[in-house]
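Just one chain follows, in the form predicted on its own, and it is written as structure tokens.
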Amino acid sequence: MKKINLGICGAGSILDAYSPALKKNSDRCCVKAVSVDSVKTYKDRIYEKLGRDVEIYEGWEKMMARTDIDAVIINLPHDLHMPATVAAANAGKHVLCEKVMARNIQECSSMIEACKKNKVSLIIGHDRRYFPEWKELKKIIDSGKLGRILFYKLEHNQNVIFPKDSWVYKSERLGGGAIMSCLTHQIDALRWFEGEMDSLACMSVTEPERMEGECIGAIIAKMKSGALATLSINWYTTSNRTRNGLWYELIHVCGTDGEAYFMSDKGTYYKIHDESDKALFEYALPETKTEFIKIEPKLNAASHTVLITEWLKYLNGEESDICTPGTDCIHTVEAAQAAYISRDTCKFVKLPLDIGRLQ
């Protein structure tokens, strides 16, 4: 086993969750440098994070010109991960971009062509796919015991609010907003389950006070297999941050056997039915007979710890769960962008897009 050099951009507060993952593969990969936008802004956090032998570089020019770093990992803004990823590419060092890929297709059709071109990989970090009560309901899903499916519901809740200097306030440096930034794990997750969108509505909610873009949004989607799914973003609740409140995120999906859920604090549960389920069709009968089963993950790991145990793996060779490379990712982005073009036109949008006419 070859340990993997790596150098990482930025170290902003997705940093805190790389790092303890990073320090739990100690024994695969070592960071030799951090490329920041202020070396006297981020050094203090960068020592307390990864320890002080790592070198701090203002810009990631002269860190992308080191030949003994093998891989690079992007934490950078949106609207940073395209520009760096092709420096990365071009300097021969595989990539480990953190979600949201990009902005769009376009950006991401660039940072694929680049890795592709200098012969080199592309992993996007869409983390919720390696968590494993993500991976749980997946299983119940592909192993058929739901049925045929027909519906899924899936939900995010925060209470955000940025600081109007901050780059997530910033639309433009954003992609958007709610949507593109964070229910992005929603349709990455619907994608992941049932496959891809066959067309889509969306609609949101601005508050200038929060973020230029929307802070609430809400899509209603019609999957390739037929099965119909809702996706919503609510970034003006408190949500699981008080006494009895609500989820942070929620995915029930819903078959024609049975039906399976997730839910932040609580675990991932099934439920297959039978005819007592089915007597409840009618008025006035008992409560049905079946409870929902709690399934226990056999692996209890946070999820970009999995995610770069993973990318390690793959990087090495080595036999790996590697499931989000860029050439899937692009089309969580597609259906992002979708939306919104869903929501400026007021129409329903099909998928996948038309590229031509995008540029």
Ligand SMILES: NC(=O)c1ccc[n+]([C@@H]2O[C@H](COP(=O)([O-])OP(=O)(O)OC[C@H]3O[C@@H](n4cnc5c(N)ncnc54)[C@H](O)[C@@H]3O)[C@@H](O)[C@H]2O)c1
The other form holds:
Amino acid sequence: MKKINLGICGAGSILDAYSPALKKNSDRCCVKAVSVDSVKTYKDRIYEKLGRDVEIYEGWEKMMARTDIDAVIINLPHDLHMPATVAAANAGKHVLCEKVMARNIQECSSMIEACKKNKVSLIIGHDRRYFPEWKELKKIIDSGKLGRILFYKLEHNQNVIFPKDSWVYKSERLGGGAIMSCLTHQIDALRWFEGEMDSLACMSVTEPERMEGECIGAIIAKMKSGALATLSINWYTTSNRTRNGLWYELIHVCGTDGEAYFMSDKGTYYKIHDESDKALFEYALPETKTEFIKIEPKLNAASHTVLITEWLKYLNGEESDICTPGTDCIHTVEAAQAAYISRDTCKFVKLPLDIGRLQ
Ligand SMILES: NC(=O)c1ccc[n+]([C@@H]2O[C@H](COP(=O)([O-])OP(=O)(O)OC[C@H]3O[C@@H](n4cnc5c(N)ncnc54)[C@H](O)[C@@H]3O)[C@@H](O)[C@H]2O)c1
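Can you return the structure of this protein in the form predicted in complex with this ligand rather than the form predicted on its own?
To see the whole picture, the full complex is given below, headed by that same chain.
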């Protein structure tokens, strides 16, 4: 097994998820360098999270030029995902880019093209697809036990306030608002569970003291399969990351033969209907006899740890569960972009988008 030498662009909040993942995989990889926009600001944090052997650069150019680095992880503001990915690809490095892939499908296409031209891989860090509890939910859906899927409800709740000089506050840098930034977790999961959307409609709420883009957004989508989905993001509420808050993420899947759900910190559950549930549908209101059964994932690991483990196997040419290539995740950005078009034109939008007309 060859040890993969890594460079990382960015040492902000998401390094908290990557540093334990990299430590767990220290037999498979070695972090050689990190690039940031201010060495003074990030030096102590980088040494604390990754050790003192890591070289730190201001700007990514010199790091990309190093011939001993095989692959780069891009943990940057969204407006820098495309230029950093193109720079890494042109330097012959494989790329793992954090979600969201980029601010729009035009940028995503440039990233895919650059990686293809330079014969390097492009994987997107949509970590929820590697989260053991969401993988269990997908297994239940794929098993067919729930019957024909009729409805998905996906929610994302947080209390997000950034200072006005932060890149997250600025719509141009974030690629919009909460929908592009984080409802893309839910859009990506929905596409993973059920395939592509046929059409969608979207509305949103903006509170400029919080951020330029929307802090609340709701999408209603018709899937190509015929299922309906509602997806909402609320960055004006407390999640269960705060004491006494409600849930952070919720997924409810409803099929003709059963239902399943995931709720943050509660886990993944499913139940299969029997005659007692069917009687309920007839308004007879008897007690349902079926109960939700908790699914305990075999693997108890953080999503980014699974992502890094699988990505390193993939780079090494071993069998892996990598399922988020750029060529797939571009369609998550496409759905978020379609949501903005729907909101701004007050119309339903059909997918896929006509890229020619967007240019
Ligand atoms: N999967 C998740 O749940 C999750 C959670 C948080 C963040 N993220 C994603 O991680 C990425 C980074 O977010 P964050 O919260 O860590 O951001 P952050 O603002 O905390 O950190 C950004 C980092 O980028 C560096 N940077 C900025 N401009 C640069 C430049 N020109 N050259 C070199 N470095 C530069 C900064 O030095 C900083 O270290 C984003 O894509 C975000 O969406 C994902």
